[in-house]
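Take a look at this single chain, the form predicted on its own, given in C-alpha cells.
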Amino acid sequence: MAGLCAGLFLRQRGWSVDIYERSSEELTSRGAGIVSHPELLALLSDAGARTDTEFGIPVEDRRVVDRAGKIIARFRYPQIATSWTRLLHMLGDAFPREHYHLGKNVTAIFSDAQRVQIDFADGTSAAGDLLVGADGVRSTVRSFVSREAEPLYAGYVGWRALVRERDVPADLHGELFSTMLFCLPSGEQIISYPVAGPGDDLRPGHRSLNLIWYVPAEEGSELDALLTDIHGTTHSGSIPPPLIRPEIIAAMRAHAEEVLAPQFRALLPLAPQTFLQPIYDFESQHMVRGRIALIGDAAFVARPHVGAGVYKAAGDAHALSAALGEGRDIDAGLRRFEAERLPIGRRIVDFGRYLGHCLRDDFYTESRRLAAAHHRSPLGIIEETARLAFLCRNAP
C-alpha cells in the first residue's frame, strides 16, 4: 500500500518509478478492514484511487455491547468502511503494471552519495537516484537505515476473522451492517464493522463483516504456543492460518463462549478461516540514510487500534514526493521528508501505545493507569478511537 501510494505521488512529479514486490503472487488481505477517515480519502483521491461510492460501506455511527448484548454506548461518527484488498486494487489499476515487478526479494543493497542499486535472490538488480523502502513491519530495506532496530511486542494478539454477510443471522443484520460494534470484556477488546466481499464486491448482501478481537498473551511460552504450527514449528511475526493448530482454534471459541457477547459468539463460528496476529509497534530513529528512504511500516508501525497505517502511509509518500519535487536537490528534500513526519510518526506509535492501556494490567505511572481506565469506559473507547484526524493533523 505505501509503495504503492509513493510511485503514484512521485510519477505525478514527473519521477519514472518502478516498484519491486518480495511477494511471487499478487497480495490478498488476511481479514483487514480499513476505516476511512476525510484526510485519508483526500490522499488516495490526489494518488488515483476513486474514493466516491466505490469506495466503500457507510458506517453511521459506534457502539458497545455488553456481556448480554445490549448497548452500553453510542457515538456518531460517519465513516465509510472498506477491505485492505479493495484499497490494493484500486491503487494498483492506478500504477502502470509494467512497472510492478513480482518475486524480487532483496538480498543486498549498496548506495552512495548519488545512486542506489538494489540485488534480487532472482540474480538481477536495479539501480535509480532513490530508494523508498516501503516493505511493511519485517522490513529488508530498514535495515541498511537502521540496524539495530526491531519491531516490539505488544503484549496481546489480534484473531482477524472475516464472515460473509450471506451467512450473517437474520437478527443481527441490520444491527451490525451500519454500525461499528465493539464488546469489551476484562483486558480484552472485540470489534466488528462491514467491508467489501469476496472480488471487491459492495453490492448488499454480497459483503462481509471484518471482526477482529485483542486478546492478552504473554511473550514467551504462551505467544510460542500460539505461534507454533501442526507440524510442530514455530514461527517468528506471524503464522499461516492453514497452519494454525486446531486445538488452539478451539480453545479461542472456547474462551468467546465465556466472555463475549452473543453478537459476537454468533459470528465468529461462521467464518470460514481465521488468522492470528501478534501486535507490534515500533518507532525509527531515522527514516533517511544516504539515499534510502522509509514509509509506511517500515518506518513506524502503529498498533491497529489507532486505525491510521493506511493514512500514515500514504502521509509518508504524499511528504515524500512533495518534499523532493521534481527531484533537483534530492537530499535536502530527504532532509525535509525526514523533519516532517519524524514527529508524526512517532505521535502515532505513541497514541497506539495509549489506546492499548486497556488491554494491560501493569503500569509504570499513576497517569498511564488513570488513562487506561479512562480508554476502558465503553464511551472512552469509542470516543478515543476516533481522534485520529486531530492527531495527525495537529502532530508537533
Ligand SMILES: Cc1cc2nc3c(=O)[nH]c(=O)nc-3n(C[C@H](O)[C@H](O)[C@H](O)COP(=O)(O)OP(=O)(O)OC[C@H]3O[C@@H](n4cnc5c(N)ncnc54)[C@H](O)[C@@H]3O)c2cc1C
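Definition used throughout: the rigid core is the maximal C-alpha set that superposes within 1.5 Å between two forms. Keep in mind that what you see is a predicted model, and the values were worked out from it rather than measured. Residue numbers count along the first chain shown, from 1. Compared with the form predicted in complex with this ligand:
- The rigid-core alignment places the CA of residue 118 2 Å or more apart between the two forms.
- After superposition on the rigid core, the Cα atom of residue 219 is displaced by less than 2 Å between the two forms.
- In the core-superposed comparison between the two forms, residue 90 has its Cα shifted by at least 2 Å.
Next up, the form predicted in complex with this ligand, please; the one we just looked at was the form predicted on its own.
Chain alone follows, minus partners and molecules.
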C-alpha cells in the first residue's frame, strides 16, 4: 500500500519508479477490514486512484453496549468500512503494470552518497537514485536505516474473527451492519463492524462482520501459553489459526459468556476460524539514511485502535513526493521529509498507546493518567478512536 502510493505520487512529479514486491503472486486479503474516512479517500484520489466507484459499506455511528446488550453511549460518525484488497486494487489499477515487479525479494542493499543498489533473491539486481523502503512491519530495508527499532508488546492480545452475513441472526442484522459496535468489559474491548465478504463482495447478503476483541495477557508464561500450538511449539509474533489449541479457544469462549454483551456472545461461535494476534507497536529513530527512506509500516507501527495504517502509509508517501519535488536536490528533500514525518509517526504510535490505556494502566506520568481519564468513559472511547485527522495533519 505504501509502495504503490509512493510510486504514484513520485510519478506525478516526473520520477521514474519501479516497485519490487517479494510475493510472486498478486497480493490478496490482508486482514479483514479497513475503516476509511474522507482524509484517506482524498489522499487516494490525489494519488490517482478512482474513488468514485463503489467503495465499501457505510456505517453511521459508533455505539457501546453493556453486558446486558443495552446501548449506553452513541457517537454519530459516518464512515465507510472497506477491505485491504479493495484499496490495493484501486491503487494498483492506477500504476503501470510494466513497472510493478512480482517475485522480487530484496536481500541486500548497497549505497553510496548518490546511488542505491538492491539485490534480489533470484540473483538479479536494480539500481537508482533513491530507495524507498515500503516493505512493511518486518522490513528488510529498515535495518539499513534505523537499526535500533524494536517492537514493544502492548500487554494484550487481539482475538479476530469474521462472521458471514448469511449466518448473522436476523434480529441482530440491522444494528450490526449499520454501526461500529463496542462492548467494554473491565480492561477489555470488543468491536464489530461490517466488511466486504469473500472476493471483496459488497452485495447485501454476501458481506461479513469483522470482530476484534482485546484481552490482557502478561508477557511470559501467560502469552506463551496462548501462543503454544497443538504440537507444543511456542510461536512468537503470531500463531497460525488452525494450530491454536482447542482448550485455548474453549477458554476464550467461556470468558465471552462471562463478560460480553449478548450480541457478541451470539456472534463468536458463528465464526469458522478465530485468529490470535499479540498487539505490538514500534517506532523508528530515523526514516532516512543516505539515499534510503522508510515509509508506512516499515517506519512506524501503531496499535490497531488508531486504525491509521493505510492513512499513515499514504501520508508518508505524499509527504515524501512533496519534499522531493522533481528531484533537483534529493538530499535536502529527504531531510525535509524526515523532519516532517518523524514527529507524526511518533504521535500516531503514542496515540495508539493512549487509546490502549483503557486496556492497560501503564501510563508513565500522573498528568497523562489524568488526560486519559476521559478515555475511560464509554463515550470517550468511541469519540477518541475517531480522532484520526489531527494526528496525521502536516502541521505540528
